[in-house]
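For reference, the chain that follows is the form predicted on its own, supplied as structure tokens.
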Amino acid sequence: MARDLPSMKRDAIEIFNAAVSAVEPSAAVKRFLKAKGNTLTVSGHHYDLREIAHIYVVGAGKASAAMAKAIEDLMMARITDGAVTVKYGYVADLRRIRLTEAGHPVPDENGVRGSERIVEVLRKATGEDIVIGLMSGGGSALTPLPVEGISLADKQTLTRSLLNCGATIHEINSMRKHLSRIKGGGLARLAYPALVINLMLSDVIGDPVEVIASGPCVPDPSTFKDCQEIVEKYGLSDKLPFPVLEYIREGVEGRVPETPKPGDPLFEKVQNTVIGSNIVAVKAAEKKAKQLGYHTRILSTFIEGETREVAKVHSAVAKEIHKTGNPVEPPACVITGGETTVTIRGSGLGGRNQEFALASVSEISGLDHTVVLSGGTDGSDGPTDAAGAIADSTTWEKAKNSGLDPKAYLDNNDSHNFFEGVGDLLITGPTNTNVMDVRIILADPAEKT
């Protein structure tokens, strides 16, 4: 017997809460780390604590308090101090660690100051010191340190323009990191030459550590003329402040300094370890589909492109598994992982996974028993208070009975009050952690194939 609709869309919120849940960042730095004596141990290096005079500790994104928890709990006497930046409402109770909230996608004041109370503990460091860094999604925008020369309204303005674009985000990075104190290698030229321990929960595509919070401590393999190409290829020589394209230009000529780059023997006293990825989390996810007992099978956790055209294709394989069985027989859980982009053409409200539910809704219209959901493992989703949304076969229908029109909100990018407007809104709340996005797709027809 085929389920119904109700319990699937359940099962499809239990099957991402598990995907959540997997990566959460205290107990991913307690698999990392181990205090032990005055045995430091991280990823199989051991550190002699009795070498060493102070520990800071530093870091940036979504998941960087709950980190920093777990860092106060394995070793709170032996921190000196430290800073982290999260985004508004991503908060944890610490005490030694100094917490600032700040903006996100689209950084703010507090990023600024967040960023310079960072500097302010790194200044103190020297090469008896151990600096612990803790990086994750969203650490780029939440460190908002700009070189000399450009404003906050400029970087704003550069963020702004970068994520209406459909630039990806190496691109995205590849420009904050030519234009910050921080990124792209500056923590870690900051802190030198104290030993830097940087562990970093990953939301990038592949996990390339140079990407994640654009790799304030890892060397920056790209360049200005990089910088200048995404320019050309977005057009945006009339959209961006004159200050950020002059720098641009002045680096590329050579006449500042380019990030710091692979052999810089300040690298020496960095280690770098990802402690948490988005195969976790769609592992876990296959795992509590099979427990509610789907025929499960995991795509890829590298899924990147236009959100609409990414949606098409997913919507094409709910298809062929009513018609054929496969990749996977009813009933069916069908997941994959990654970040795909956005572009703006409307005035709508909206994120890529609500825009990417809204784009299943007309191909999976009728599609017996089909729910597709799409969310972001860090509860949100664009600038709004939802991790994604929730499609399903009837969805179209529903949405047309109650005068709402999908193809119009799609045009508008306005899938946010579209899943408003018919209740399907996947509400979490922040969660602390992120490591992209987890797509769910449920099949189960009455005729099974």
Second form
2 protein chains.
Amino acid sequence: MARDLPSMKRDAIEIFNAAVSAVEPSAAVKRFLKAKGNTLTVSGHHYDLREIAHIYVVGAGKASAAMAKAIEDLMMARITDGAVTVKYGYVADLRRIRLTEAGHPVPDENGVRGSERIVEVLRKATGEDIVIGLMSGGGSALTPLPVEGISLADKQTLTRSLLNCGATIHEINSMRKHLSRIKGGGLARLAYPALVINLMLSDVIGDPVEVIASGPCVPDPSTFKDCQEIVEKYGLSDKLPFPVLEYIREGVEGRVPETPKPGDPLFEKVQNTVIGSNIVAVKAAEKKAKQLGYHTRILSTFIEGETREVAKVHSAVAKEIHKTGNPVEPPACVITGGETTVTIRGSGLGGRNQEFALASVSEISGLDHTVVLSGGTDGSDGPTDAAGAIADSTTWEKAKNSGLDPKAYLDNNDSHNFFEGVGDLLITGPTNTNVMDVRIILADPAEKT
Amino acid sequence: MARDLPSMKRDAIEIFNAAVSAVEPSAAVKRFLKAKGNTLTVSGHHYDLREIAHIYVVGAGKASAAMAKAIEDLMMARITDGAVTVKYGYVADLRRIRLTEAGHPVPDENGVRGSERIVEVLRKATGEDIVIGLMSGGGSALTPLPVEGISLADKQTLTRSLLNCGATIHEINSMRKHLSRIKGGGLARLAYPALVINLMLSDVIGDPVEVIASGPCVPDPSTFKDCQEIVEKYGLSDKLPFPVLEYIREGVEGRVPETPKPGDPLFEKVQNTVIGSNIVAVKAAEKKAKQLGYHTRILSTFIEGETREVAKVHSAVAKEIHKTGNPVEPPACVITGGETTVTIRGSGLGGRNQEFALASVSEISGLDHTVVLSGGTDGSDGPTDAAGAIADSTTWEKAKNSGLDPKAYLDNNDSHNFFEGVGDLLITGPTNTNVMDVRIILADPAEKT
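What's the form predicted in complex with another copy of the chain like, now that we've got the form predicted on its own?
Full assembly next; the chain just shown is listed first.
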């Protein structure tokens, strides 16, 4: 007996919620960091707290207040000082660790102030201390602390110029790291000679630690010479602020310090650990789906690309499940992660997850007992209060009967209003975490292959 | 020990060739149709040839001459008469069955002549006879036989108008079937009361028998009333030729016959069998990959969409194999089928398969021991003599070192010249078959997950 569609939609929501719970900041911190008696254990490493004079906590990112709260829960009495910067509103009730709210995605002066507080804390750290870093998505924009002589406005001009000239994200990051005191290993250098335990919630595909929050505790292989070549390659020498060009020139000439490089002994005192990521969420989703009786298949957590095209490929997998039971036999649950993009052509309201579900509506119409859910783990998809949406194999017909034309809404990028109309928005509220998106296909055709 | 990259590329080609061999027209016909003594067996149905007076063979499509050749090989002496129409050049050495070469994709007068020959053959068939149908890709354009009073030019105007007005493929097919004597069950009606054994090589995603060659032996649920509504919906009443509008009006009024409908007893005498399709090719590829020692996973044979975006999703799967061993453990072979599209923005030379491989080049660069092959089973990708191309995880670097910029070639839709430059075109020559495309990802990273 095939499941009924309403219960499959409830299953999809339950599977999505399991994914989000697994990367909830407090749960993630507590899974990797344990304080028991005099022993602090982090991902298999043991630290004897009797040998540690002070514990400092610093961090930045949308989830960092919630992560800091977990640290206070675990070891409030041992924390000497701390400072974390979050996006406006992403607060938690902290006692010992100082909280700064600042601008994101566009950095502001509060971000500079928060970064200065982080530097103040790091200045106190000695070789007898531990610095706990708490980095999460948004950490880069929330720690704007340019090197001496460069203003926040200069850095903003730099970022704009790099984006406009078509520089790669890799090139943009090299430039940013060389003009920042925190990014590209800067934080680890400021903390030295203290031990650094850096915990990261990854919002980047593939979890490259040098990219998450711009790698504040990770070596930077790029050089000032690379930066100079980027300036030349894109003809930026008359577009960038003079202090930026001047600083790069000084760097090339060795008159200002390079970013810390791979092999630098300071990194021997750094332990970088990804405590939450898309794959953690996706694996938790898989576990829940198995509990609910589905055969599961994780396709990829590296999914990128134009949302509606990616949705078509997902629907193609749903169709194959019906036809041949590949790549997984029904009752089937296929899970993917990552983050797609939307090229906006219309004037509607939506986000990449709602658009993904909307693009699936016509594709899965006519299949039997099929559900497609796409949701952002941060609980907020585009400029809407929905995390995503749920399409099923009857949505197309239901919508048509209510006078809603899925194609017209898709053409107008108006996924939010479409799913509000059919009553299938996925609403979770803010989750305080962000490990990109999770997509779930459930297929349980009555006629088994 | 991981395999070396050159041998993995040879594996990919061998896997692709196995896919094509499985759907070679003669092999496909002989797998489903067996003549032994007085018994003709077709896909499990047995026919006593002593009870059959005449066997007639009719067909249309690019592979239909090769299919007809297989029938002659099997039972030349029993064939009374036959007629098949192929695209110019897609010939075979036929003795008993008359071959007509005609225009494709734009129908021409030779196509009309070939269709008239098919009708002549069908007119002879009685209730004591068998008609063997041999349909393959292109069969629709190769059988232009408008109903009385409508010219080939009228039908061409109709097709252009429908394409321009944005009608769906479903709507276009309804119109075509109602204005044709062969499509939409017409051939089966002409053959009645003979037994019809219709063998199809499918070049359509999902193998819908009503779409392959426009379903000459399949009921057509659409009606003249549907056609009239399409005319009104798209405001075509002053755009279509008068005889077309007149014929539809007569149909609505019941003065000309409807297409044969589901449930029409004439279909009790029809056996439709898909003898070759994308899934057959993909499954043969899987079998070969297993023989070569790979763990395999078929993702979907329903893959559609913008080629470079679809390629990104495939590369995302390759990345996941490296990171977690999902959706299949290395040494891994992931196979997909279907047919993508290319939105042409540049002025280069290429096809969807070569573009797929080119779009993969940057994505899989940096992975370990990874190969992506994309090939058209007809052996001809776009207006080139290559079937497709092969990218591997070192192609990006190799190309850069030879002064070939993959991104620039991709921007210019110039995949053929790129792969000619790096020496990784997939060349098979014409295969005489077409079941769309097969894509193969091989990944065998040295460091196993």
